[in-house]
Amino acid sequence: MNQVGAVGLIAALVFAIYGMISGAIAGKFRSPRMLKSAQRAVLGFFAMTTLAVVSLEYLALTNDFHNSYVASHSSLALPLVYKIPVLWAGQQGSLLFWTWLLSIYVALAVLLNRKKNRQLMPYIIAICMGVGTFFSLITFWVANPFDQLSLATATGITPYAPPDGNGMAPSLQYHSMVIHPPMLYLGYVGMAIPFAFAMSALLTKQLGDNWIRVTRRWVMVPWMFLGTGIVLGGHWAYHVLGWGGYWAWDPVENASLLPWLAGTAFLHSVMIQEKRGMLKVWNVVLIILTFFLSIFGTFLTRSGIISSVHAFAQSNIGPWFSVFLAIIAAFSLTALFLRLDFLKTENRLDSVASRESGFLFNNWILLAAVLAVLWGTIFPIVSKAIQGVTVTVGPPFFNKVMVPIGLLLLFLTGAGPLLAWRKTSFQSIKRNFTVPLIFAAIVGGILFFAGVHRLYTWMSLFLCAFVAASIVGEFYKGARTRMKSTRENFFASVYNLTMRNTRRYGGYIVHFGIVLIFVGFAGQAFRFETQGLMGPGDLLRAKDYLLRCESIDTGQKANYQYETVALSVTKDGHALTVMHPQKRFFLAEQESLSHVALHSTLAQDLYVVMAGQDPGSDKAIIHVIINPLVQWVWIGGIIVLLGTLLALVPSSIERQMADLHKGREELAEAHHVS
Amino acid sequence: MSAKRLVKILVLSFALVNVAMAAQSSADIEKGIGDQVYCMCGGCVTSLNTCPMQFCEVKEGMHSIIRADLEQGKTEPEILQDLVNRYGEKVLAAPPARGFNLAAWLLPGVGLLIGLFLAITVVRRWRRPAAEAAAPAGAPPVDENILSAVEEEMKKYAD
């Protein structure tokens, strides 16, 4: 099976060169039978890129050690469950990977498009497949998976098994470690598929509204994935690494937020572009940078070139990486360059209260956000570079710049869809704003009273009951106006109301998910520690809960040891559960890991560590965090998950437009034969 | 109410909560401090609070400075000061704001302040010239009313 996935790294890369090329063919000379010559290839090298991901996933599941990549990442007693993710546990899995959803992407986009946009595919098809002919490169020719152990001996080299691999790092041996990678390179790799729209479409000089309308779902889709593998990293970092947080500003964390943040912008931008014809050049930036970061995000977590919690994955593949960005910033930027004269602006703006400008203010300080975290996470190397010290940029950095940035940006989100299109007068704002503010006002009142004293949290909460207050009142009015017309009951008017407008409403969804994640960010304000050394009948006391050790005790399972300590807990004199925190020890990797327990409810969590026994008393060492409102930012993950679907989901207008365009398109064809 | 009296108001109303809740605790500025330092014992490359090692003497040793310090009446920035002199800047989980380390803090403020003077440029230059917007010479004025319910019929529509 080694030699199978062998081959089929090779096809894919040669199918990547030939689609590449033949892509380009098609588009400069405008050939049909070019572009079929390259849809095909695209089938290939998504055929060839799957056989060789179940090739290395067959080597996986049957412990085939003489594969090194599944001899570094696996091991015989490592559960059936993560031998799957084995195929992203390391560098040369990890980007046979990248390849192999880039070839589903461009695949689907292919399918997709097999009779519309006929002008931009053939270029689309040239740069999703430079793109996978630079990832099939390094994975074929740098970090192949398919690299075979052996062993020299008298009579020459032969090949070698070990009896057991070095199994997968104890930290990657986690439920939700299985679905967030995956997500998350589908936000990276996805944003490929726009940029080469945006590409095709400065190549062809196709720059009306097509391009623009057809890449946003493209957008969206990538961007959904990344936001919901950023929310799983911190579930996982959560549940796993034992010191309470979810969000530590890591540079591989703070790669995967830099995408997602000028993929918001992107996301705001373009609707000033299909509504007013504006901001067209730089939607077009957006795009680039967008795609550029998802590049960088992918150099900084494989090259190790800053130090990370991701160690796991470095390797010296940075040179390649540089090269491609650099080829990246100068293909793209030439592109724009020499299209500009059809970019320009087709209407003037009436006024400065209005979406328009609210949009761009949102769009300011998101790339303020994504210039911020960029230059606090490479500031370490501009440090080293410059006066040769290398400095550490932490938490107290990102917190201090970070918040009154995404409190601006939380404000705008309440603020920009109270103001119309085109012009608001200052009666309207006065009218729109009122019933948001009044009540934002009372909750921080209440809030300010109830001992909410920290100025940025009392804001961030202030805000939340601002934006939240905006987004319902903007459903209730929507929804009146309906049910005056419609005669139809609140609920039902609410239910086709937002279906009419999947788009809005789903975006205000998505709105009150970042509103709820922001509540949870407040939370932490709130935050008490407290630890203790406890053996059996041992008490101890974090606020309002009482723990009391019940039994120490020790076990293994196939793939490690642990200790653990029952623990059953009161509060307030009542009883309310028993907790079994875990410390684990790897066999066949020789580490350590906490094994966190939590009791959680909207109000807070009871997260409780055992970080060992110690070794004079044999009592387990007990850390207990009482961690307010993180359900919230869970809770606001899934519910900006569940916006974003809703409003990927076509809106009834669309569907009766593209309904009579379909009937017109008939009508046409059968006046055409007759 | 005027757009200037409600900007006062709303400026007054956060300036004042601001000064209500700058009073800190001594266990608030110790947590604060736990926040910005990294604990030194060498295993861990966390910060003082979020450090997971147990009974760790090193962590121990550093809250009892910063108690120490606070017995004192040392300020934030002295105890910070007390630290960095007793462990070295490294002590620091961020960069101290001096020398070549203050690009670190000023670029992302410079760049915000870039970026909003090129949204007003941007606003500015969009916006319609006055003769252009303004309403023709003789045509009536129109009610604001009127103007609202437009702008509310709009925003139904227009996105």
Contents of the next structure:
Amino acid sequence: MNQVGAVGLIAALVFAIYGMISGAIAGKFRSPRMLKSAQRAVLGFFAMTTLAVVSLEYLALTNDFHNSYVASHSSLALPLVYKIPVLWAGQQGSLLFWTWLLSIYVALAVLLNRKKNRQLMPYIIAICMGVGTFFSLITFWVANPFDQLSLATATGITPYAPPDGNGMAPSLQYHSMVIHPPMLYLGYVGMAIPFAFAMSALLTKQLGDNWIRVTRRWVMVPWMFLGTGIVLGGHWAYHVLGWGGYWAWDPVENASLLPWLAGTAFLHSVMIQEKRGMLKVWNVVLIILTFFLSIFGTFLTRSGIISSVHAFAQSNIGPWFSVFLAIIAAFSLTALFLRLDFLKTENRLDSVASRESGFLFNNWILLAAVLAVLWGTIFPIVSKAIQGVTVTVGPPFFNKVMVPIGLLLLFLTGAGPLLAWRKTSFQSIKRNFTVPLIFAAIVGGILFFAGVHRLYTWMSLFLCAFVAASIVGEFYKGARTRMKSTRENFFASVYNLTMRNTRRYGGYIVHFGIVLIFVGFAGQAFRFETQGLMGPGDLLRAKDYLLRCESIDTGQKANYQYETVALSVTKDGHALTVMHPQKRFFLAEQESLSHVALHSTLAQDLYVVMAGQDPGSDKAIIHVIINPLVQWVWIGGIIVLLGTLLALVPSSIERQMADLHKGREELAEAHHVS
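Switch from the form predicted in complex with the partner chain to the form predicted alone and give that structure.
No partner chains or extra molecules come along with it, only the chain itself.
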């Protein structure tokens, strides 16, 4: 299968190059015949990358250690469920996976637009196949996952297969890691499609509402995947790394956050262009920035230029990515500069007290967040280049900068929907803000008297109450208005109101999920931790919890040995549960990893880690952390996902608008053909 996979790679490269050239020719000369040929090249690119992916998966599932990549990232004892993720466990496989996901996205874009956007599609194919050419080149020449192991003997070079592989990194052998990388990749890769739409609109001068309307949905899908991947990454870090947190401002974590922030800014600013014909240049810039940061994140993860628990080893692909990033920047900014005359604003800002202003402030703050995170992430590279010394900035820098930014964004999340388009009167501001502010003030007062005195924590929870009240108010006011006109009951009104404008109300649900995530963040201020040595019969107190060591046992599974402690836990004198933190030693990988024991409620997590064994007493080192409100981070992430899915459902208003646009496109197409 090595040869089959290699043939798939080279064939995919040929199809990508042909698709790029034929797409450009079809766009330049408006040739339907060349467009059809380019579309077939896309399908060929998809088929060949699929062949390569299937070949590598087959090699991993059959333990074929002739293959260098499989020998490095799998082993005989690796459970079947983790043999599939071998595909993205290492550098070479993950780049092949990136290329395959791109082929799926492009094939979908071609199939969904085979009768639409015919002026844009040739250049969309050319640009996507240009990206595909780059990744196919990298995968075939620089990081080929189908290299075979060999030995130099007296008779020459002979194939070699070790009796067992090196295995997968123990930290990756966790269920959320099976889906976390694919989610992130779907987010990174998917940003290529809106970028291609934007560039195609610039090249064809088709800069009306159509490309914005089409592109918005193509941004939402990868934005949703990227956000889901970020939350799953936090869930993995919390459950596997054993330090009791879920976000450490690690460079690779930051790399995933950057395009998500830029995409968030676009999803808000695009509404101003749709409603008022403003921010046209800015929206193109945001699309370029989002795609650039997606490639930049891939570069950071794979070049080894920075140290991270998530990064791959140092490799020689860094210069290739640097050149590719330079090409993206030069090409896109040149195209934008040449089309500035077609992107003139149609309206001016009428008032600071308007929804446009709210979105504009939102964009500035999100851009500030992007710049702050980017600066902190690349600072080690900059300091190394200037001073010859690698200087890192850790969580204190990011927390100092990002906490105020996050609170400002949270405030605008609630305030923005309360403002009217164009101009909001003082009476309207007074009417819309009064109830949410009163509710937030009551919650803030209760929190203060309950002992919440830390400024940022109190402000975060105060603003969460304000935003939650404003969201509930929007649903309530809309439902009441609908009840008067339709005589529906309240719940039917809420449902029909939501389905009539899924984008707006799906957005509110996303905002509510963000509120819950901030509630979870605020809980970190009340974190408590302690540590002790424990043998059978020993006790350890952690606030209201009392832990008693019942036994210490050892054992072995297929791919690891373990030592586990049985801890009976009581709270306020009442028996609560028995917890089993473990220390595992993975045989093939020769690495140790702690397996965290958790008792979770909506109020707090009891987080117990067996950190090791004391060499003097042979007792277990038990680390206990009480983490309040963490579960709300995961619940908020799920609600953000559900809200995004709802916003992707076409509403009745959008279906009517789509029919209208379809008629216009058919007329334009008939005119184009004639």
